[in-house]
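Only one chain is given next, in structure tokens, and it is the form predicted alone.
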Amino acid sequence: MKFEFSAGIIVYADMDGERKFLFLKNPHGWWDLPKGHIEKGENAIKAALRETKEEANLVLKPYRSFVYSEDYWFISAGEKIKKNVKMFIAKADNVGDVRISEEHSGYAWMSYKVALNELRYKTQKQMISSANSYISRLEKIDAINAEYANLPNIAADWKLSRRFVPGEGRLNAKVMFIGQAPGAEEDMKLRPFIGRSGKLLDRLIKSAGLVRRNVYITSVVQFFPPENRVPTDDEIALCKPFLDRQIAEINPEIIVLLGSVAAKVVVGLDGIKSIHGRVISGKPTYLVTLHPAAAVRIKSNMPLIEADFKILKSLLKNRKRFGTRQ
């Protein structure tokens, strides 16, 4: 069996007051994504770049916590094929810029209802599914965020920073990471968990069976507090209406909350020393474990925290059993 690798962009604009997306038509004649074979010493994201400027000439920058993998069969030459297509998705501010290759007869904005009349194939429609789902949600967690990235600007002697740290990773996980507030370090980047204790969450993040980008990582608060202090109370039931929005539109299977704050605030839990590895089952399920600083700061923390880990890679191999989202 022959095996073969594509990616390309699924390309969204804002026209008319509603969302378009862009097809070409191959010299077939039916409609497709701008996509194409991936070459020797690329990965998926530069193919998919080099393939959407070569076929529809746009420069775009996707969002990397959305990849749409299909896998299919084909008959070519009466050799069985197994290709692979990994999809991201952009969006295009210049709509204008759109100039096809010479290997397409016409290219066409559709909206999403039109766009699974208009498409041949189950695999372009499901692709075309999995990627307006996401951009809405996309939208809706970024008008959250433009809200909380406000409020220092209308809360009363505000005395966080007035830099927010947004959470980060996809937005249809299936787990999220809660942790206290951004660090300096994190301040600093605009990123979440990047420092040492950053360095260890991916460590165990990985250990779980997990990858970073798949995940969705965030605080409590997510305003650095100064010294690097624990939020006040007041502070807290500041940021916790968004971030109970910011869980919602989410919509995580597992959620595991790092460390005492963490704990006290979403399951209202305390003394973390003594309720660390407990699983609250539910929809979500939560786990509660040790924040990573924790662990880097003390030493003896580390097994603890590891032991934690193992829990959440069991309850992971549970929901794969019975069929739960991946």
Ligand code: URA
Second form
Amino acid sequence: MKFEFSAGIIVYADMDGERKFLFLKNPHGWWDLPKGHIEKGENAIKAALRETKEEANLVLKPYRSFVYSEDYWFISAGEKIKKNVKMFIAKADNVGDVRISEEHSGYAWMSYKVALNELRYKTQKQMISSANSYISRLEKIDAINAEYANLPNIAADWKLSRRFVPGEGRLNAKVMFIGQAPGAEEDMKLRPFIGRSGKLLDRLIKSAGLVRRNVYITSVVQFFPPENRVPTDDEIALCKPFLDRQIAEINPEIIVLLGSVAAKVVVGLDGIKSIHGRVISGKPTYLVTLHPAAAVRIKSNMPLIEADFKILKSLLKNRKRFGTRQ
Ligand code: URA
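Moving from the form predicted alone to the form predicted in complex with this ligand:
Once more the chain from above appears, this time first in line as the rest of the complex follows.
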């Protein structure tokens, strides 16, 4: 059996107030997305970028948190071939840049509805449908973030950093992690959990059988409290509605609450030392654990947090279909 790997980009643009997707008419006469073989020495993202440049003359920046992966079989010259296609999403800001390669006979920007009519294969329709709902989620999260980032300009007596640290990860993640507030390093780089406790969180996420880019990571307060102090009740009250909106939008199956502030704010539980490891089943299911910083600072906390992440691993194992929601 032969294996083939290809990659490409689902390109979209805002055109006259409508979201439209780019399709190329291939040599067989049907609409396809910019995609092609992953060459030797390339990874999927590199191949996707190259193909999109070669086939449509577009240089794009794909969202790293979305990958649509599809496996299928076909027969070519009597040989069975297993193919994997990885598709990314990117927004084209300059639609006038499109120039198609000689192998294509035309291109079209189609709305989601038109695309569903025009596309030939069910797998293509599923791909576009998944991308379309992902982009809608992305736009909603962007809108929440824009409003949230503006809080320092409108809130009275602002004492936190003015720099907003957005949540990060897959917007259709099954597992969401909620910390307390960014630290100094996160404030500098504007990414959550990238300092010492972030390194530990990465390791714990891996230990549960997950990959960081496939989960969603945020904090109760998304501005750095100077001197790493605990955010005040007033600060938490200001930020909480935004956290609630993020949770509603990501809609994860499992939320891992990292530390006492997240446990108190999200499920109303005090006394982290005695409640860590607790699972509150429902939609979503919550798992309470220590904040990774507590395990970085106090070594005796390390086995406790590691044990909690084993609980996470078994929660995931007991779910029938774990993967990414499309
Ligand atoms: N600790 C948190 O709670 N959140 C971050 O983003 C980083 C460290």
